[in-house]
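A lone chain, given as structure tokens: the form predicted alone.
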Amino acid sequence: MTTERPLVLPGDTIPPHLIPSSTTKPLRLGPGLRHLPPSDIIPVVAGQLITNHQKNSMWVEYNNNRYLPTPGDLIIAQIHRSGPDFYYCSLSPYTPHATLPHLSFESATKKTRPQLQPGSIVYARVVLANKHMDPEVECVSQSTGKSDGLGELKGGMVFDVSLQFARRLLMAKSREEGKVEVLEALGAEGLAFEIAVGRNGRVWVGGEDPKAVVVVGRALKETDEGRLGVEEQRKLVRRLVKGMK
């Protein structure tokens, strides 16, 4: 990922050297950017322009707590109800219910598909999102037919975080680039847990010890809300783990 993160305003011209130019991957535009045919890309919000040359993607980092679905986003959704062919699930309080096809699971058939109940939590990927249609999500990779970690999240707890913090957690090098060390610090203290991060500002934490799950969730929320630096995150973890004993 580039170390240059210029501030951009709506309508600004983005210099060509900041636009990823992979010859093998399509360019992916994330939140805050719009493509104007034939080749113009402009910001639609004010914030920091972030480019990931490895994934051939770019987006604008900005303070906004309203999630806008974007194809390719990993999200945590809650099942609202089931229809004849789809589950209808909630991505956030501000977006229409997304559809999740019954057969969009690994090896799913009409007889073997998961029977998800209202309130169930799934880790999914956005495959369709535009202003004319409700979002569609999937729990299986279209290229491999495998779940690749997607599907129902059983047990555990879901915690809400800001969209900006969720993006930092999802960075390939969240410790170096996102300045998020809280998860590594928790692991170093001996806590065993699983985690799934949704771009829609939801984090699922699972584990055998309910106390550890609560501590991980508290650590994430306090790091986010307090905008804690790396050293402050380490102190927070030591305090929370000490309180468990």
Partner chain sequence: MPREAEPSLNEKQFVLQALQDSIRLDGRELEQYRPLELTFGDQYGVADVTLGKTRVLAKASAELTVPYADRPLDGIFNIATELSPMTSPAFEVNRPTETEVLISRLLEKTVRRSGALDTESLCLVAGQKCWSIRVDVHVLSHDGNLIDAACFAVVAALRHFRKPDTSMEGGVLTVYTPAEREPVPLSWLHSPFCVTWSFFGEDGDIAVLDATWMEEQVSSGSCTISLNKHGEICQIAKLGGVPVEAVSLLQCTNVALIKAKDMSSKLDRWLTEDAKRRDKGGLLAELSAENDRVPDI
Second form
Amino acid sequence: MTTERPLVLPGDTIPPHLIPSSTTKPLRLGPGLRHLPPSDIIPVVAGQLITNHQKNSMWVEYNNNRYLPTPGDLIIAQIHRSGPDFYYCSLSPYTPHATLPHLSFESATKKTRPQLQPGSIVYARVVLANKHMDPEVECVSQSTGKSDGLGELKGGMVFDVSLQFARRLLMAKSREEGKVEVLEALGAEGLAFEIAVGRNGRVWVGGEDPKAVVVVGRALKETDEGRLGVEEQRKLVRRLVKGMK
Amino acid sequence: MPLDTSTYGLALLRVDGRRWNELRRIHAQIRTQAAADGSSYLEMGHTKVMCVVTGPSEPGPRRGAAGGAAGGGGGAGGQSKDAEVVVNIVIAGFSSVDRKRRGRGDKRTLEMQSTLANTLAATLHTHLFPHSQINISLHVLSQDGSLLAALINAATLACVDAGIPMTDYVTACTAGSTSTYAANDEGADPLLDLNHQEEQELPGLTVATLGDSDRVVALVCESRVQISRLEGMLAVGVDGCKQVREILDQVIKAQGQKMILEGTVDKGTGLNDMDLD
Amino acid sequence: MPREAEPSLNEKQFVLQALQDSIRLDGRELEQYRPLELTFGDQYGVADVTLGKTRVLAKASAELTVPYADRPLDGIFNIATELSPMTSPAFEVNRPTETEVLISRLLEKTVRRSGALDTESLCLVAGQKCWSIRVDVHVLSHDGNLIDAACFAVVAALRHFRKPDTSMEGGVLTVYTPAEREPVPLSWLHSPFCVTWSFFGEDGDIAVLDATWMEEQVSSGSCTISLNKHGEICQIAKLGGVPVEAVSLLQCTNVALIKAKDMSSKLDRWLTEDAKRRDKGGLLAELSAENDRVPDI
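Moving on from the form predicted alone, kindly provide the form predicted together with the partner chain as a structure.
What follows is the whole complex; the chain from before opens it.
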């Protein structure tokens, strides 16, 4: 599927043999690439160029520190205050607030809606995000009306991770593609915890035992900051769990 | 040297004739200004302080983190769950021996404002008044040592006068030690309630406690002192705070009596043990 | 735009609850400091201190100036602190926040008022010329416990600093450049260190050393004790906050002494290491006229 993953810098020219060519499907460009008509594709960020020949798409994997809301992302938002029809919540510090409609929860009517206090956190999905308007989020799926795990997160603790690590955790094949095995290893050691990963760099960990939550948080932070490989992650988890006992 | 070693050792009297554990004369009055919600006037020896309390009232323009005057009290970021205690101290230029005019941004004054705000926020029931502000203004008319202690006591009295619910009195006083920092003499006495001369030459600390307990709300020590002297000074200071509390309590009760006699307040059922003549 | 990044209710409740079980987020003991690292700059008087993720840089500098009119026999010594937007967008340049004022006052009381630096030795000509020593403290990263890191940085910078050598002959004062004569260290009397305790809970019965930023947001009171390794307290500042038993405060002071001794020995070790590094060929070798590039024939 993917053979080469070269490092590209903004303005580099992409070797033509990397660009997937298919006569049936149009070429899809993901984040980090820009199309200059008529036929130039240049990367605009520094990162790894990934090409997917099956789906005929290509994009750049890059790490940045500021989260930019994109529709469809699952994020953890913190409620700041309540307005007449919306909650104003923050996705990342020192950015404009996103709006979360009061009724955007599963089976919520004007009388039975959940009352969220300022300072509480919710797991939400980004609905609308463009450079002209403040972002909007929702806690219920528009089409089905079900929350699918979105909504208020009670108890637990929130840890900050880098955006790239959050993306790796959220990947479907986190073990092969993302090289992240921390969570599985922690579960294998017998720790009982719940986890919600926000693409905006926040991870919520809930559980009965505060020690377990602290160990999970430390494991995530050290994997992220130390950029540990799969084997090192397993060693880290064993060390932390032993220290906990 | 306020403790001339030749005389102190003989009679154990300080320059103003006090023993080691005697407070100076404390004179206090409340309801000195009818216009304000609460007001008080306190003298500890020659240190004279006036205090005026306004509140709880509408909060002023939101200052956020980059504020000039000090604010205290708990509260979350955007909306305060508690009332904010804002303290303003004006030290008159004529209050000390040398006339000295202090600017608005004087760091020592800002630190005292912050200390006072945080000290009172520990006892005032600020959670009863969300989204509001309690303004405490203090004027120092004369300084003769124990300034921070006098400010705390005056602010407590004024808050009681204003009727702001509080857990207990916060009273403060200073304590010092006759030993210098270098000497490790066991025979050094702790001293209670330092005046200006003693404050300048001897190590001392200001301690504020909550009511009758031993719980310290504020402790400020700005001089060098041996760690072994600390326990004695702290014990004497805490004891002195209890004495101050008794005196302030008397003042409040006397004012209460006066108000009952004048008819402004009805005598309550719980006041049977008050002796009204 | 929100002024400050406020932690959520879940985080605050979790941290408090974990502390009640004596669990800290990074797995430390309640009385354990984060790893303290110190790097000296190439220039004399630059100290870069990291305490976990908190990073503080202190730079000491000297210039000749006229002494104050009311103190003709003393030199001038100033500490300037700056919390810039580099640490967090909540801070603005040139608008001192309450935190900045308190840190500045604490550093002044700890280092300046306690007489750590002998200001009389800074006087060159009584009433006319003296050294003005200035320490600039820049906070590069704020993850809690700025005071301890800043104080350590200031003391390290001052002990590391070398001022130009001077001599008085007749009425003439000569100041030598570093190329003419080796700069001399400052006249240092004692090294004070700050130890900050944070109190948690309604009655302040949980006391913790070296709180991170998250722990500071949840704390209900704090007390900073400055002392040197000889057991002399330079200042104590518990500026309000939750009332704490007097006995607990005394215990805190005793533990603070142990930590101060620990910090003092670490600083001594780093200073000697740095002196050895600078002195690699031996000072005499530098000043000698031998040329070691001449091959032995």
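Positions refer to the first chain, counted from 1. Small disclaimer: the values here were computed from a predicted structure and weren't measured. Take the two forms, superpose them, and find the largest set of C-alpha atoms that agree within 1.5 Å; that set is the rigid core.
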Q: Taking the rigid core as the superposition reference, indicate whether the CA of Asp12 shifts 2 angstroms or more between these two forms.
A: yes
